[in-house]
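A single chain comes next, written as structure tokens; it is the form predicted on its own.
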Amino acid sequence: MAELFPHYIEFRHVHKTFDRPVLVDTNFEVNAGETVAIIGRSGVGKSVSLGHIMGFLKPDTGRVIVSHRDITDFTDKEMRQIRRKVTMVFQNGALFDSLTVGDNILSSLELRDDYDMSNKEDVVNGLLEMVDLLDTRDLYPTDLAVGHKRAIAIARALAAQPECVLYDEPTTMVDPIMSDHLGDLLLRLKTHLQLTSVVVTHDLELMRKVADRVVFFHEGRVAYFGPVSELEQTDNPNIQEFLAMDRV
């Protein structure tokens, strides 16, 4: 049996360059059922974060921690439990534009080792109520807006019964309401289901309404992790900088 280690994510001084350093010494970890945000201008290694998460990459040098097991040296087939039990919410939403909304959702269904045919209606539609969609489910992801498009991928990584769902961006690209909404949503989400969740962001507004602590990159080092109420009050240049950027 693994080694059982006590934070549910965590990295250990992670390095990982492409054509240049991405992540430099990365160091911060994620507790079961708390929300962290990753914060930071584009290209400084919050989505690469993410990927090494999900385990599609694999870091230069360092440990990386999921699912409080030790995944750095993981085999894809010992990947494929670990995304059982951790999802990822993609930008774009990565839907089936050939499937409608509810067969969408259908289709994580079907991963789930409890997977009844006779309930299936029901929790297609009790997920899409959770999501405030429920009036979607025969459309196609074309006939949807970003955001909406965002809300039915929570819903369909929702049906998998994860334990941990790692965002990326669900607010970038859609309108001040539907970025509420969509903040709700995950808001809510966290209340209720207590789920473990990473949120790479640029939108300062749903970090302080959904994150618990909050990892600041800068030319790929942690230059700030720690509570959101402390960020504002540190004395790092880039960071204030960066608020003051968001400010305005």
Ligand SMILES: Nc1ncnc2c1ncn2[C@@H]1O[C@H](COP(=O)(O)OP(=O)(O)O)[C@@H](O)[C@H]1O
Given for the second form:
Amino acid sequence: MAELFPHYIEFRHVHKTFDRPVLVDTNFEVNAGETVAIIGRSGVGKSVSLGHIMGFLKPDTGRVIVSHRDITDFTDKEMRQIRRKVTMVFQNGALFDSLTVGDNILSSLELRDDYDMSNKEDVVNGLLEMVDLLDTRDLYPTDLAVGHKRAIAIARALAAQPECVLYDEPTTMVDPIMSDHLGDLLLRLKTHLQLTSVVVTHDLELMRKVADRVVFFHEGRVAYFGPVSELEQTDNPNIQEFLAMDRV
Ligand SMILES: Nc1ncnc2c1ncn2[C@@H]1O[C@H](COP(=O)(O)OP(=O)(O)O)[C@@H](O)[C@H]1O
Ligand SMILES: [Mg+2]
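Could you present the same protein in the form predicted in complex with the ligand, rather than the form predicted on its own shown above?
Up next: the whole complex, starting with the chain shown before.
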């Protein structure tokens, strides 16, 4: 039995270089039930960090803990077990355009071998209710606005009953009202399902709404890791600049 670590997710001195160093001695952790936002400019390694959590990417050096286990050297087979518990909501939603919204969610439910399928209609309806989109059940993804597609993608991810959900830029290309709805949805999931989540975003409004703690990446390094409430008080000029950009 592998050792269990106290944090749900932890990056320990993670280094990752592609054509240039992207993650340099990256350290942060996410506790079970906590929501951590990862913010920073484009290209700083936010999505690369999520790739490490999913095990799609491996660090050059350092350790990655996920679901309380050190997954750094996990095989594909071992990672498949982890990916039953930790799921990612991709930006494009990854919905099948040829299936209705309801059938998209059903197709995710059917991936679970341990599901009692006798009440599958109820489960699909329940998931759609949770994201407040029951009335879209018989529509096709192409009929939906981007924000609704994201919410359906979240419902689809929840069908697998994950412990942890990773969101990559959930509110990008979504209008402000829909962004607000998505933020409310993330908050609801956090409080009702005690989900552990990591939200990559440059939407500071979303960060303030849902995150307990925040990781700020700058030039490969973690420039800040701490409570959202204390981010604005830091005197780091890069953080101040980032926050100021949002005000204009
Ligand atoms: N699989 C990969 N192979 C090579 N370079 C990559 C790969 N994934 C990401 N990168 C590079 O790593 C850097 C950080 O990317 P990314 O994490 O996607 O940025 P962001 O913070 O905007 O999400 C970028 O320069 C990107 O080109
Ligand atoms: Mg990205």
